[in-house]
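As a starting point, one isolated chain is supplied in C-alpha cells, in the form predicted on its own.
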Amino acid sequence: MEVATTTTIWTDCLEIIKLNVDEQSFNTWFKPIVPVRNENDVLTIQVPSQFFYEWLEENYVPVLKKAVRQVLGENGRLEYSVVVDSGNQQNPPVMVNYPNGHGIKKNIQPLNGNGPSADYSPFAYKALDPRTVNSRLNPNYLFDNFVEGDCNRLARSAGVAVAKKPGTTSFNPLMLYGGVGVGKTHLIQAIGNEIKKNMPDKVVLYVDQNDFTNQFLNALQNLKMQEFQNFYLQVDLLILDDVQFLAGREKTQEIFFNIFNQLHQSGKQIIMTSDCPPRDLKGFQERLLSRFKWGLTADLQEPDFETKLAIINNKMQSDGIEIPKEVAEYLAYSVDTNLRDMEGVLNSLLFHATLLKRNIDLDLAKEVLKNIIKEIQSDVSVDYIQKTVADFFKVGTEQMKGKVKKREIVIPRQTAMYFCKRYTQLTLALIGENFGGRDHSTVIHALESVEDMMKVDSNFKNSVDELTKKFKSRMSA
C-alpha cells in the first residue's frame, strides 16, 4: 500500500509541476524521477545522478517546494535519493540521501543498508588507466618544434612551467588566447605531450569545445550524466580548446562550471584557449568568467619577421630540405597572414618543386605565391581604394604612386596603404608593388604612421573614419 500511496503523491506533484515548467524541461528533469517512500510528511524521490540532483536544487527548488507543500501540506518536505553507482547482477545499486534545502548537511546513507560508511564519496568509481585513455593529442606537437619569439614567449614559458608541475603552480587555469593560426593548439598539446612523457601516471585529455558539448548533450539525452561527469573528474590535465564557442550554451557552461570547480579544488590542471581574453568573452556566466581569471592569461600574437623566418627554416629542416636564404626571407616578408597559411605555402612550394623537378629558388617561390595569395575579389579593390582616397584628399592617383615626398601627397599615400591592408588580402610586399614598387618596410612605416596620427590628430582620425564608412557602405551595397 505504501508504494501505491507514494506513487499517487508523486503523480499529484507532477501534475502541479507540469503547469509550472515547459514540456522539454518536464520530460528531461522530472519524468526520470522515481518516488521511493513517504514517511512523516517527507517524500523521498530517486534521481539518476549527482549532477541531476544539483541541477534540480539550483534550478527547480521553488517548483518542487510548491508541489510538495500543496500535496502534503505546509509541513511537507523532500528528500533526494541519488544514484551514485548503478550496480550490477552481483552488487545492488548504491544510493546517497540528500535532504532538500541549501546548507543542510548531507546524510549519506545507502538505501539497502549494506553500503559504504558515512565518509563514502558520491564520486567513488573505478579509476581510469592513464595508459589506455585516449588523450586525443597529436604526437607531432612538441616544445622542441614550437618556435619561440617575442610573439609567444610568455605563453611558452608558462606552458613549460605547467608541464613541469601541473596543478601546483599559480598558472591554474592557464588561459591562452590569440587569433587564428598563431600556435595555440600546438602549444597546449605540447604541454600535454610533455606531461604524458614525464608523468605517465597522469590522465591527460585534450578536447575542443565542440566535442565536449556533443558529449554532454549525448549524456543528457541518455541519462548518463553521472558517467560523463565521473570521467572528467578523473582527468589530471584537462585541455579545452576554443572555449569561446561555449558562449550562450547555458547547460554546457553549467556542467563545465561544476567540473572546473571540482578539478581545481582537487589540484588538477586546467588549460584553455580562446580567440580573445576572458574580459572580452560574451555570452558567459559571470561566475565562470571569474574562474577563467584565477590563474594566468597569456596571449599569442602574429609572428614577426624573425619568428616567421625561424619557423620556415625549422619546417624545411624537419622535412630534410635546404632552402636558400633569399627564398626564406621572401616568404617571411610576403606571407603576412597566419602560421597555417605559411604552412600551406611551404607545402605548396615543396609540392611544386617535386612535381616540376625544380630546385627551390626565388623564381619558383614567386610563381607559387602568385597562385596562392590573391586579392579578395570584392568591390573594394586596390584601384577603388586609391581613387577614393585620392579624391577625398584632392590629389591624383598617379601622384600617390609616384616618388613625391611632400606631406600633402605622403599622407594620402600612407592612408591608402592603410586601407589596402584592412580591406584586401594582399601581402605587405604586394601592397608596396601597387604603390610604385615600394618595399614592405615602407608599407609597415605607413601603417604605423597612420595609427600614430589617428591618436594625436582628431581631424585626421575623423577623415579616416569618414573613409571607413565609404568603404563599408561599398561592401554592404
Second form
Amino acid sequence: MEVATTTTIWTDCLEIIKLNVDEQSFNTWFKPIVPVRNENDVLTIQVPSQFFYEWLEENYVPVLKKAVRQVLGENGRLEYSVVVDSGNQQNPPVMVNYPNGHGIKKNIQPLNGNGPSADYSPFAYKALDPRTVNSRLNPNYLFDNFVEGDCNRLARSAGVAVAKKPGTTSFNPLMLYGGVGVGKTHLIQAIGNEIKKNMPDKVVLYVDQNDFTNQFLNALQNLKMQEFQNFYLQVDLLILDDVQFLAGREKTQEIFFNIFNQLHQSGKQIIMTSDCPPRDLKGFQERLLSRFKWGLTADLQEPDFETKLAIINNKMQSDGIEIPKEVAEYLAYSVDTNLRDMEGVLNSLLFHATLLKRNIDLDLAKEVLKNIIKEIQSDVSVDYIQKTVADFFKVGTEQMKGKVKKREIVIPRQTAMYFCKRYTQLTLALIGENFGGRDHSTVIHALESVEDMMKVDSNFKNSVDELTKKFKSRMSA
Ligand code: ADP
Ligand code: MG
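I've shown you the form predicted on its own. Could you give me the structure of the form predicted together with ligand ADP?
The next block holds the full complex; its first chain is the one shown before.
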C-alpha cells in the first residue's frame, strides 16, 4: 500500500516535471530516480550517485520543489537517498540521506576522501598502456600532407614545437581556432600522430566534444565517474576538438576544468580547437576561459588561392591522380566555401576518374561542383531559419532578436525558436543567445507556446506545416 502511494506521488511529480524540462534532461536526470518512501509530507527519492544529486541540486531545485508542492501541498518536502556505493552480492548498497535545497553539498566528503564513501569506486585503478590505448587518431592526418601557407603558418609552427616537446613549451594549452574546414582537426591530429611516432611511451588521446560528452554522461549514469577521471588523468597529450560545443554544458565543463587543471599541473600537454577566439566563446565559465588563454592561442585563416592550389595538387598526387593545371585552378578559384567542401569535390572527382574511368577535365569538374555546391547550400542554420520565418510572417529579420513584445512579433520569434530546436543541434541556452540574448527558460516557454497554439489554432498550425515543408525540402535538396 505504502509503495503504491509513493509510486503514484512520484508519477504525479514526474508529470509536472516533464512540462518544465526538455526531453533529454528529463530522460537523463529524472527517469533514473526511484521513489523510496513518503512519510509526513516528506518524499524520499533515491538517486544513483552523489554527483547526480549535486547536479539536481544545482540545476533543478525550482522544478523539483514546484512539483513536490503541487502534489503534496505547501508542506511537501523532498529528501534524497544517495547511493554512494552500489554494493554487490555480499554487501548491500551504501546510502546517505540529504534534505533538498539546503546547500548541504559543501559538507559532503569527496568521493575519494575519507568517510563513508572512501571505498566508493568499485573499479580498480587500471594503468593505461600507451602502446595499446586507442588514441582515436586518423593516421592520414600528418604534418607531411599539411600544406603550409600564410593562413596557417603560426598555428603550424606552434604545432611543430609542441610535437617536439609536449608539455614543456609555454604553448600549453595550445588553442587553435578558425572557421569550418581551415584545417584545425588535421593539424592537431598531425601533432598527435607525430608524438605517437616519436615518443611511443606517451599516452595520446584525441576526443571530439561528442566523445567527451557521451563518455561523461555514460560514466555518470553508470557510476563510473572515478574511472572516467582516472582515465583522463593518465593521458600525456589530450587533444580536445571543437570545444565550443561544451557551451552551456555546465557539469561537463566542470569535469573538464578539473581534468584540465590536474593535467596542466603535472606538465601534460593539452591541445584544443574552437571555431572562434576564446574571448568570443559564449556559455563558458569564466575560469575555464581564462585557462584557455594561459598558453598560446593561434588562428587559422581561410586559405588563399596559392595555398588552395597546393592542397589540391598535394591531395591528387598522393592519390596517384593527374589533374590538369586548369582544372586545379578552376577548383581553387570556384570552391570558396571551405576546404571540407573542397575535399568532397576532390573525392568525387577521384571517384569519377578511378571507378567510372572518366578523364578529369573542366567539364567533369564543373559537373561535380554543381552537385556539391547544391548540398553545401542546403544547410538549415539559425540565420536561415530566422530569415525564412521572418519573411513568412512578413516581419523584419532584426525583430527576431529585438525586444518588441507585440503579439505579431512574438509569434514569429517563438516559431523561429521552435524550428531552431527542431533543426539545429543548438542547446536551449544557445538558441536563446541567438535571439538577442534570451535565457533558456524563455526558449522553453516559446516551445510550449508554439505547441499549444498548434493545438488550438488551425491557421497557425498550417503555417508551421508549411514552414516545416520548406525546411525539409532545403535539407534534402
Ligand atoms: P577544421 O577542423 O578546421 O574544420 P579540417 O582539419 O577537417 O578542418 O580540414 C578539412 C579538410 O581540409 C581536411 O580534409 C584536411 O585534410 C584539409 N586541409 C585543411 N587544411 C589543409 C592544409 N593546410 N593542407 C592540406 N589539407 C588541408
Ligand atoms: Mg574540425
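From a predicted model like this one, the values you see are computed outputs, not experimental measurements. Numbering follows the first chain given and starts at 1. Each form is matched to the other, and the largest set of C-alpha atoms that superpose within 1.5 Å is called the rigid core.
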{"query": "C-alpha of Gly76 moved at least 2 Å between the two forms on rigid core", "finding": "yes"}
{"query": "Threshold 2 Å Cα movement between the two forms for Thr397, core superposed", "finding": "yes"}
{"query": "Shift of Gln386 between the two forms at or above 2 Å (CA, core fit)", "finding": "yes"}
